[in-house]
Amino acid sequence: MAERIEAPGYARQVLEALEQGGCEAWFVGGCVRDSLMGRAPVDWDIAAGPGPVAIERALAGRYTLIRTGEKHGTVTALSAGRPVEITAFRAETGYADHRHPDAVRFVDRLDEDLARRDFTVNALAYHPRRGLVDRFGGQADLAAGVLRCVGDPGRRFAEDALRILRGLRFAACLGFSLEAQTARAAVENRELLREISRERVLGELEKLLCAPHAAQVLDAFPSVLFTVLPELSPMEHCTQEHPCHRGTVWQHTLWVLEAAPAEPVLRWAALLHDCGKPGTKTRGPDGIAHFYGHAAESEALAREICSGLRMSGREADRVCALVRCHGEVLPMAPKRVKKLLARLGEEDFFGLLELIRADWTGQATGLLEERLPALEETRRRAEDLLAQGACLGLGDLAVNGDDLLELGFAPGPGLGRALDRLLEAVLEDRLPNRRAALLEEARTLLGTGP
């Protein structure tokens, strides 16, 4: 671990400028930690005393100030166009709605500061000349590789609930594990996660998704993750009694979550791709399981997620895209390739075949080699469609709506109607994309063609 800390100069200044108009300031939280652990830092936050006015006072006529939270006095200071968050000493009291202090109190002393915080990594602050202060083994626990939250854990979840979900991110970002009373707390508390608005948990779990170690710490903590989304918790008990699977539907999900490239829209897909197979399970008379129809029923099921969480309209449609299409048999014929690049987009289609990778990573062993050449095989076929310049789109066709118009159709949807029939025969190969055959095509969808 890191035994000096090297702060960029244009945070450096910040603190400098604040010392200089007679505050105490300090480098804390996450800068730290990251520093210690080697690892650099995206912001630089500093804590500073004796309070909001002071710091104003220090910065005003250096910097182009920011008031982001006035209420819990933070100030964002512009230094060489880059951002650093100020944030006056304070202690917090009551937290009636278990996420925001009902009451901010500043306070002169950096250790009271410091024991506000949630975990003991986190409550760490550094000083270029003074040091590290470390009031609560947060350079030890670093060392341990465990979180622990800041005195009693139960407290400190029932403050903010949003700390349960931090807590498994930075368990997911740094491949920490919880200490056992902080783990049992987070359990114990995960009902107050329905408290928290669906935007602050979307945020939470997408970043928990994409760590490098979110299917370890989903496996450690199904219970909090289906508290904040119940409709995937019939997964963690739903077997699949099939050849070409092992596992629970859950442990699957997991093993694809974890193969599958850390991009939000693909860890949200893997996420989901399976969650409608509880609700379609059946048995053949041989014992075998069957989940016929489960793509279309994940698809419903997750468009409900998506929507619940106040995830993005179009986010929401990639996402649910990628669930309907993750069955798709391969390898693919070169018209479905097309009508599939057309639909997706290329980022997504070729998103899609990281899915199904991932897929047949959670199957039975064995599959994954022998499927292998097939995802090879129409991966190719999509660059070679790529390369030649196929029409895909309408922006692609050999004729666009003012062709249209001079053939006599009227502006408005049937217009528009028209040109999504002339690209999807082209995509289907009835019409080769040339303007004479596309415009013999229109008169007859017009009624004055032969």
Second form
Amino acid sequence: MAERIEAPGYARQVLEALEQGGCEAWFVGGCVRDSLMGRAPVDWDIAAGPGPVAIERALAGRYTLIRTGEKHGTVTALSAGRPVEITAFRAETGYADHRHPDAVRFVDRLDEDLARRDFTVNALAYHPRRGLVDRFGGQADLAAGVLRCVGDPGRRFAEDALRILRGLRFAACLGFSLEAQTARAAVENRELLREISRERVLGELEKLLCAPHAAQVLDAFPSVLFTVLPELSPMEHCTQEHPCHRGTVWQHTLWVLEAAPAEPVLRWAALLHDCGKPGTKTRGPDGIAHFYGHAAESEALAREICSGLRMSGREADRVCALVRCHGEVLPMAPKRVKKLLARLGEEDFFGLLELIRADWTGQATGLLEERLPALEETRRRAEDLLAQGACLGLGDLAVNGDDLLELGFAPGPGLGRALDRLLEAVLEDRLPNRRAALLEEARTLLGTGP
Ligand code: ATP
Ligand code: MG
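Moving on from the form predicted on its own, please list the structure of the form predicted together with ligand ATP.
Up next: the whole complex, starting with the chain shown before.
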């Protein structure tokens, strides 16, 4: 198997420099795992001994060093402009807070370093001459498609609960399953995830959501997701007695997630698009379930979830806008297309169409085929508007702030509001995007018009 590992020159040079400087150095973790799976590794991490001082000494003068995590014995070397992370062999002891080791101890032996790593498939080391080191059966687990903790899973998850989410994330990325004891311990220890910083949870969740097998993994471990996002748990048992639907809101959500393009904003929107349904469910006299106003309710809940996870304001806005618009009726009238193109921007407008398509995929069979022409019609309308160079934002407007100042507007928010109103009028086809017409309307707004 080891022959398949082909480390790039820039990373091998760093490994060689370490060894020439008297260190013992190995490629470890993701690069070895991915190479053995026949995938191209993202980055080539090195573990080296005997400690950070020796590592620094071996590399100083030969590489630009970025001291990224000195406390943990990690330094990044820039080799041919590319970063290579070197971490000193270390062992970790005591995890009182379930997320950080109380003490990091630098050790001399690779074996001890491998023992602190999370999963057997991540605890493999490789050296171009000395070959592969596999102390915990990582190769067999790779071949079987299994994620197994190094050591006792309950203890490892209690040490650092983020490993639970990492396990789900790797399963979703690699298409692996969690080995039975690892799976049981993940569920049993899930409450410890509440101690993990929201930013780290967000990072792992986002990678999980964008992975090819995200839906299967969330289907297998709903309780883990609902521990970090309790707002979503009412979806699990929320049935939908409606001819357009099959399954619960949660099942539908997973189908939509699977069908949505693997891009963070769209996958978040897919996960959250119906989260307001349980709170809006009513039953008609005919027994049919209705969820009136659920898009607005989902948007409000999505807003709370995104801010709770400390998502960036920009990403949260994009996710929430898509959630809000997921129930748009298609084909959209040309005016509506223009308005939404202006509000969402080109990328997210077409993203919305993808989300709607995914939503239909997750509804009753046959619906998608029936409705696709309306979606294509809407897409064409948007493409035509863009091709015509239609006015979709303040930048496209035939007048600007300077023009309004010349008319006598005072600088400040009033001027901004006037521009917004002009844009609104153009978007709604009440005014053509022409200078004369807009200036006339601006004069009216200012109160000096005819
Ligand atoms: P990728 O970078 O493709 O997501 P990776 O395996 O390189 O995968 P990283 O998060 O970059 O994952 O971590 C590098 C290595 O460090 C892992 O392979 C694992 O051996 C170890 N590791 C990272 N985080 C932990 C953790 N919380 N507990 C134990 N070991 C960890
Ligand atoms: Mg990595």
